[in-house]
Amino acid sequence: MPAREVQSAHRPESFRGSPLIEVDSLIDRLDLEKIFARRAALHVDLGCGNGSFLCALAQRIPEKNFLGIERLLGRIRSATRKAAKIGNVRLLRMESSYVVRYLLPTRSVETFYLLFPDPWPKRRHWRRRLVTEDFLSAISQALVENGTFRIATDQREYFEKMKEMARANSNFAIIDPSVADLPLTKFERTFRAQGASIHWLELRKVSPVR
């Protein structure tokens, strides 16, 4: 790589235009390099709220390029506000589900962050919960090999129940969960301010056993 590129992948300069990306195709899948002017490893923020998580992850790492995803207009004005110079920051107002499914490259993503999705804890409306056996299979398919996926829920049923299903999934291995190094988030905060527990769940992509 030339050294201009090796610089460019470590140091991104303050953002001139805005961070929400418009995209021309709802079936073409992101060009990743194009979007953020360079190659770096991807992380991205599933339901990135007002972006104060993705924000303040994303100018801790500045070597790594940051995608938020948030379908909430207020929110995604919030975040588009927070992340206007933070050179790399990329935001995307739509649906996370079909962002994995369609639009983020096969392999692309390092680490995917699902911070305190809406629970639903009716059964009854369990249907419209993100995490599923399929998004599961979208969300290794996303993701590079080793790659994982952080979750954190304070809703105990839920927790189990995502653990349930990636047991079941022969691409992912639960791991240990690293979270000393991540930002607090406006949930998280509120939650431990109640008394409440935080659930993380973290799964590393692996090779299923042929």
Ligand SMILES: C[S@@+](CC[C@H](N)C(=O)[O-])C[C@H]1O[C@@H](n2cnc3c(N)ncnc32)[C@H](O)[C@@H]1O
Contents of the next structure:
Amino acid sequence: MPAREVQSAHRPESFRGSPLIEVDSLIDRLDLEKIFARRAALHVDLGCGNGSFLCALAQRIPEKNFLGIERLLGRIRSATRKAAKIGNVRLLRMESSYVVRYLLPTRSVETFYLLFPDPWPKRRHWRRRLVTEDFLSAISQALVENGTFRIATDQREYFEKMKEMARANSNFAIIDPSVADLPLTKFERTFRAQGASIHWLELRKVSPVR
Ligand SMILES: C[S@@+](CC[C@H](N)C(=O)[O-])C[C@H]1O[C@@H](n2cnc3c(N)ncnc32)[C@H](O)[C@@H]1O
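What would the structure be for the form predicted together with the named molecule, rather than the form predicted alone?
Let us now look at the entire complex, which starts with that chain.
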């Protein structure tokens, strides 16, 4: 679609197709204007589960685009059903790290959410965790300048590790988490009901001091 025909940030038209994206290529970056049929700031929920958080937030902020990434079929189906009547949500069934590294255009994302990532608490499983130094670098590449990465976990030890990695990465500043405006996720509801502590980490992309 030529740029002049793309609607600028405003309430999306009612959406007729499926919100589930089928990618044509695994080596080309996503054409976000085509996918959303407009140009608007993009928020990405990594591991969006059943999509309840994603869809609630998208309805609150209709002028932004929302992309949910989830690898489990049952959960992506459930998210797709929820998103069906919301114009500004799209879903992709894929590995989050692949999407961040290879499919999202450079400097295209205003905010990433990683809410209750699989914790892999056993030491021998830590290598399966999503957040690594390389992953943080890929997140920073995909973020716009001053873009944010919002993380929540109930796992203190994983939280401390992520914070340590963020401190060591000169592309990020750790800022005070601003979470009051966010809907609860499905897992957050469960953890709260169990009385678990929730740890929030919010990172802002900055220009490294050289
Ligand atoms: C603990 S659940 C949290 C779901 C949701 N964010 C919430 O807070 O309700 C973690 C979700 O991330 C998904 N997930 C874990 N690793 C993933 C990956 N590498 N790529 C895509 N999805 C992933 C899981 O399938 C699961 O749905």
